[in-house]
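The chain below stands alone and is given as structure tokens, in the form predicted alone.
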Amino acid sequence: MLSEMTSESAFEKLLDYWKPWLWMSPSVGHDWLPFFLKMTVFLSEKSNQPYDWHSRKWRNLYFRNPVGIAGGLDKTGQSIDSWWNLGAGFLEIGTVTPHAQKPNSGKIMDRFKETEALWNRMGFPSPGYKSVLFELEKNFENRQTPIFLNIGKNRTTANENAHEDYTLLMRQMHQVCDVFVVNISSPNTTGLRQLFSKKYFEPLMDKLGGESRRLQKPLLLKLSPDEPRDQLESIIHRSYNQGVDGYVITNTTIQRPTPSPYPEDGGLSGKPLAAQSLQTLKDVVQILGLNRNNKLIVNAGGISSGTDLRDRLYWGADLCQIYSSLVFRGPYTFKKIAHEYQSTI
């Protein structure tokens, strides 16, 4: 099926050259994303199925290809059909919170074309789980790829009670997703990363692991790229023993190059995150060693080409996710990465 992906239509060439979303502010471009995707699919050559290449199975799930969308790109599930038509091998929807909440106040996102970086301090903006549940119910029964659901707590929920938010989401939404992704690694909700501390982490993961087993839905833990090696080892060992089925590596980073053109607060993603994300992937694979035991490893951060994908798969990733590259390379990035990847092997 790859041969169908190598030719570019006139519309594809025009969109690649024009990239109208880059003429808008990042916030406006993000808000208009569902419209852009629908129009892109409407004006593109139709494909009724996601592209099959480097397919794999994990447990009872079939991944047509190893490239999906990262959490945070489609928070509401409004564009599920569009992602499938553009060639995504799996989807991660969210972050979803129990109750609706607005983004953090002030400036919440920016992009840097020179470095192909994105910066955000959104803080889990969400319409609440009921709205996302409605969108997923329309697509789940006839889904074309696995659907991951990224879950988070409301910012007003104290860390002592965080398990209530996460377990509520798992109970209410387990019938419309294939995998849960626990997000306690975002740098944009005050105090969220404290949930990795021993005080909170073990009780939280005990409850979530138990809920995962009861609902028979795999549970992945999304990791921060900013953890020191010894802390990362502790997180992996503790979560491994508490029933986590795999890891998403990584969230955005609070680290900045020197000198830095980026704001000091918030999380940075895109190409500046690539080295950190790759190193964290190597560290996690090394920590798991021979005890990997069918844990699913998903890598995200600075992946924008077929060569990037090849490298991440070589170093132990089972699947990869993209976000920033869709902004800078455009909606046909899945197709481009597939063609580039095949050219490297």
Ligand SMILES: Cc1cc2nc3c(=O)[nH]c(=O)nc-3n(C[C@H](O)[C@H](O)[C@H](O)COP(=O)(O)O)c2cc1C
Given for the second form:
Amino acid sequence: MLSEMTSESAFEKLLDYWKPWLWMSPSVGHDWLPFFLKMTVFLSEKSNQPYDWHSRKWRNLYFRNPVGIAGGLDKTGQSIDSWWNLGAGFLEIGTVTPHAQKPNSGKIMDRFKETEALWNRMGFPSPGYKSVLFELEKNFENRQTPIFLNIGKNRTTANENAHEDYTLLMRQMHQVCDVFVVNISSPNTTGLRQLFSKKYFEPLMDKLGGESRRLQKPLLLKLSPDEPRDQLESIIHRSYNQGVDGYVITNTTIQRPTPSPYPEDGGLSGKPLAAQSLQTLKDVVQILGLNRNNKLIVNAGGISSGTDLRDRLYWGADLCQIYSSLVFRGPYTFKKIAHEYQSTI
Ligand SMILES: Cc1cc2nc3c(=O)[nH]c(=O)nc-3n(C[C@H](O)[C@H](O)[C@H](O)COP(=O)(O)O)c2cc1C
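After the form predicted alone, can we look at the form predicted in complex with the ligand?
Once more the chain from above appears, this time first in line as the rest of the complex follows.
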């Protein structure tokens, strides 16, 4: 089984060596992603991809393996089939917003090869929920892995009314996803992270928790890596009491190393986020302690290898997600991680 998984076709070797997307500007590479993925799948040997390894169940969901794609990589659900073919164990589609909106103006993303970092200030570009609903409807019934849906508010919606955006998305889309992920941790929508403050958080989570129970769809909360420990404790306790079913740890960081080669605004992902993401994971696991109560813990942030996966599972993650490493290691990252993880057993 393992030797089958490790064998590489000539095409895979060529793609790994060449990495043509790294020769393009990050935004162009991002726009061409669905096409690249389709071509990659078409030219790859399907029997060569690992699908079922370290499988697990959570509630009624079966995860073929513990590595999925992180929010933002497939915002519209255009490439669902390609991710499955490349060996993803689950997908998180979105962030989707109720109404269509453009990205923030100006430069919205960049990559830093030397440090394997991605930077973005996209601000939830979305075609609006109807077109994502259409994509998900095509795939949901015969899905090969669980599908999470990451939901956000439009930037023109005031924080006072944020619950209306989130509940609208939950009501309209609950039939085409397995789990909702509430995104109030993106640093790229002005004022969004204020939804974690006492004033907004409890009423918001109260409404979303109620909706999740009514629709019988689990609700995860995506956390920021930038919350101080006391604030994190209060977020976990309050969301726990309001029935959140788990956490995605973490979104991008607004912190920067010194000296920093990265822009000051926006969020940073990839290797520079790894330590912070792992620390937040440890903190959340410790805060939950013996009351973890089957809460699902998904970890994202700088995960790139089988060793990273092993580490994050060891520290309490149930599942992991990748974004940046797919850019730097290529579309066979699922396969590489599967092999690396299993070869250390
Ligand atoms: C270009 C880009 C766009 C992103 N868009 C979203 C998004 O729409 N919603 C979201 O919840 N997270 C988004 N993220 C954050 C990722 O889901 C993930 O939390 C973060 O990148 C850490 O994982 P990584 O280190 O493997 O990249 C985005 C990240 C990047 C690099």
